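The chain below stands alone and is given as structure tokens, in the form predicted on its own.
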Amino acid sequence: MNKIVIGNLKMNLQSIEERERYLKEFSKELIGKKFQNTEIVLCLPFVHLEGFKKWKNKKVIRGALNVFWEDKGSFTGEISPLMLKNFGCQYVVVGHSERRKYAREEDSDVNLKIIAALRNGIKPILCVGENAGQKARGLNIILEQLKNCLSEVSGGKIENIIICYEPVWAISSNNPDHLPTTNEIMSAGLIIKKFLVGKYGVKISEKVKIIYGGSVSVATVKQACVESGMDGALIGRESLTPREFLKIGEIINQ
């Protein structure tokens, strides 16, 4: 199975000015790099996209940071899964713990945004893990949070889902040390599996990405994607720094 490493912009890159120097920096760090075995997807702030399509690179694939339910509609302020898809984004990121934690969104609106996106030809990145507060409760928070954004969704579409483990517990401070060890992240990996292969069976389940997404730096990469066994990663502060963000690429990549 090919991997996966995907950014995630989040609320920056301010200015056209300030994207159009990041777009030039990201093609210079490109120059001779070759991912045979990785898709580079950029998530980027709705803002973006139209200048971002227009950025004739082969190599990135482009996604959005969120997406609404219906298609179009009297929905102000929201972003429609046709609009995305009409922009070119082949995937979108759904269930982020910071949209649920300050947009208070719950695992029935990601369950909706799931189907929207998949309806419309566009792959979802579900990311689901507990926090501080869960973590006592140990995995099972995350079957729960399978069983429910994954409601209604079918073997033949759930291949075209991406889940990415998310262990808010770890990546809520900067602190290194904080970091999962690869037996957590192999375990919550595992756990994913169990639950995919019990809802999908097992040839069905072999088709699902699971990556991670948490604190991930060319230093951590290995530990935290590598030897976890991991099938890519979701990167937050290193994809705003195309050099590092495509160093841990090419560690995915190996």
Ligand code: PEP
Second form
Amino acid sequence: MNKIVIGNLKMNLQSIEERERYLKEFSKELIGKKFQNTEIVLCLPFVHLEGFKKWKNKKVIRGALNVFWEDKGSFTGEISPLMLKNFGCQYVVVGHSERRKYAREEDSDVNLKIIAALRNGIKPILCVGENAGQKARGLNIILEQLKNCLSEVSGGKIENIIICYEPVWAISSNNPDHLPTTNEIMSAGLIIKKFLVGKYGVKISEKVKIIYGGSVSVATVKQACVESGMDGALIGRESLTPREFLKIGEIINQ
Ligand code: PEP
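Next up, the form predicted in complex with the ligand. The previous block was the form predicted on its own.
Let's see the whole complex now, leading with the same chain.
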């Protein structure tokens, strides 16, 4: 499959009942839908991973929203990549701006998480992107984050990473002025590609999916993800409504 659509459920679904309602609605909305070219991934909070694993829907791939960089041991409160794997996860989000902001994660932490995830066969979804104050040097910020977060990641592993350009200022916005233009997203995509080609060569880089995240909806997906040549989307707010999320998936799948 050459496209991917990923739901970031963030800190939502407050109870088992809420999760079950959500997954039931998701199953209902999936009926009759085919995604020949697109992987559909949902990343859920840790507490829902066991229930998520029991939800046997073959059309959806499971993912988590954070991971620690050690496999086991005395790391109170942390969750290892091995645990994620054993709970059925194939993907994990790393480097998200909300973790950078609220948990003070640095590129060096993200790098350790990526290496640990890859070591355990989990595919990292690496978020990079500038915040509002960094807008003028956005492309440099992306390059710096890529350089730091992908340090020591070999060419043999890079195809298992999804890179998401997610400008922090565009997340969960209702304001169309707070969305990057198609050209801006294309430029970010190109700079990411250029970095990958420089580090890993053309052949390997072609296998890496580069996606866009930040206020993707049915109304914005064409401009943000299709016309900009992205390989898919990371979706926050709209992933809470299965019908909208899957409509976005269908547009990307076309
Ligand atoms: C996100 O925070 O990863 C995200 C994509 O959010 P939203 O779609 O709500 O902008």
